[in-house]
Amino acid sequence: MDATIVEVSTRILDIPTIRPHKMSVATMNNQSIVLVRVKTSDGIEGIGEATTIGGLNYGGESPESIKTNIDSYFAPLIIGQSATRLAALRKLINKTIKDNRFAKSAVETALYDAYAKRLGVPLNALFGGAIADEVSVAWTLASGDTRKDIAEAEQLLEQRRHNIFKLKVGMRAPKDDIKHIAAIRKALGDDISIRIDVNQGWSETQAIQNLRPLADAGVELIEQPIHEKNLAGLSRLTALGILPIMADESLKGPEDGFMLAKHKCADVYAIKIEQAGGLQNARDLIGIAQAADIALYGGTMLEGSISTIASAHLFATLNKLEWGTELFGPLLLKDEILATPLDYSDFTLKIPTGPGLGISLDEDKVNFYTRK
């Protein structure tokens, strides 16, 4: 007999960061995380995650309005439904529910981690498999200080956790980013990779004028320099050619994948999985970007764990992330709601070779962080 949902539950826990993340959008010193589990009629539970950057400061989605949006709307729509017919499961949810990326994703990562633990197959396993697997892991540096980010990139580096660098820009002058940005590449030396992001705090002369002095300063990639609806702007700033510009906040799912690609906005697309709206939608963008010929980066909102984890699931089925992956959110929590944690090690995410997401939560660490 066919599996059907049974119950849908969230709650929203708020863990403390280990050090401000400070963001030209927000300056961060916790993470709230927004946990779905799903129920269905056969036993098997599935786990999701929703998060944002800063509650409302970088998108239009909460943890608040996630939680509340599933609660009312997705909860009622599926419960009842087959818990193995996701396509059918995706079609209903976007007839009837407008927008809601992240939440969206969440529910859908759930219901996939439930599908796959049902088939006794990593999740990755719904996507054709694994390539690989372990994926690269790039640190984001973003305290502020030259050299507390120049310490701590020297410590990550003899943990032989990170290899990867990109720094927070553009809350600054430009001028003053650039010193900051060559003074860690000095430090660091060159067999470390720098890149950068803006989060759209630059104006497009300001790009115009810093691009060249950036790749003299040692920088190797620039994410989202200008505002994210400045589509002619964006196409502009790759056309110079001078150093490779990165899409991430004009991507919000496969319709805008295809527009950038059309118009020639960008060199490397970040895919995000709750950005794009789920997995599915993440693989669509991916694939269209494969025909375009754009590089990929796996990106990240900052998750916890779950996540973390799926992403990487995805991530690792590809025959070419020329990028890498930036799946280092969890490192950046004080604390982790895994009974066992991730494995970073030798500057990768390994990845789980378990049904579904191969995780499980510490259910103590999960009730202990949950919002009252």
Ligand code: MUC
Second form
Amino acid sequence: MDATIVEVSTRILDIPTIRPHKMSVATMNNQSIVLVRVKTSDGIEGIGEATTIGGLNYGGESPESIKTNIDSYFAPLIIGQSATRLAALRKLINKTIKDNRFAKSAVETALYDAYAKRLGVPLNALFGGAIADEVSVAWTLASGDTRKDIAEAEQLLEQRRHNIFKLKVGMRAPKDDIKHIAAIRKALGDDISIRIDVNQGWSETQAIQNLRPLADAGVELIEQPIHEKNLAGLSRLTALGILPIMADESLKGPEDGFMLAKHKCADVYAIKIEQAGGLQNARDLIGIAQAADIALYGGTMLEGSISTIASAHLFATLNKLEWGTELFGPLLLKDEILATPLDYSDFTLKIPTGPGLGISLDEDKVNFYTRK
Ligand code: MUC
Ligand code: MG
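Having gone through the form predicted on its own, I am curious about the other one (the form predicted in complex with the ligand); can you provide its structure?
Up next: the whole complex, starting with the chain shown before.
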């Protein structure tokens, strides 16, 4: 008999960050992880995860809303359904539940983890199999202090953990951001890749005025400089050709991917499984980018280990990931909830080879960090 879904449970884990993470949208001192477990009638458990950035600072879903909506709407809908008909489950969920992309991503990850475990294959096999054994991982410098950022980057280079850095800007005046970027570039040298993320912090005029000075300061890529809805502005910035423009907040699924491609709004797409609405939607979005000759970057919602490794499984199946990934989320947290931490070494994250996500939880840690 076909295995059915028998239980869906959620909890929120609150884990402190190693330092305040300062962005133009929020300062994070801890991350709240919604952990989803799906149990099936043949005794398999799949796990998934959703995080947001600063509660509701980044988008319309919060850890609390994700938990409530999974408990109240997703769980009753999918309990009793076949656990092996993933496309039918996706159709049912999308027909019955609008929006809630982050919750959908967490539930879908758990369903894919369970399915791959049942088949005895790594999750990436469900997307054609990994081409790469590892993905490169950028680190975000966001302490808010230039000297601290330089010291942090130097330590990470020394440890061979990261040699690509994304700088969070858009909180200060642009001219002060440029001084900050130039100081970091000078300290780290020319071989290090420096990108910036404005998180929509600038007007189009500010962005136009600053593209050339940013390029002169050694920036290689600029992420979401202006408001997510200003597609015409993004298109104009991209057409200038001064710096590659990456879309992040503007991309909330394949339909946005199509609109942005149609109007040439970006050179690069930041692919995030949560923002896309799950692994399969992210794959659909990737297909649109590939068809439109838009380069790819593996983004993060500062997720913990579960969603980070789910993303890594998908990204490892791509024939090109021109700008690498920023799947460093677990390293921003003071503690790890896995029995064996993810393998970050030699500037990369290794793709596990075991069944499903290829990870297992440390249940004591999970209980310790569960919100009471
Ligand atoms: C974002 O906007 O890209 C990713 C890395 C980071 O530090 O913040 C996130 C969100
Ligand atoms: Mg971003």
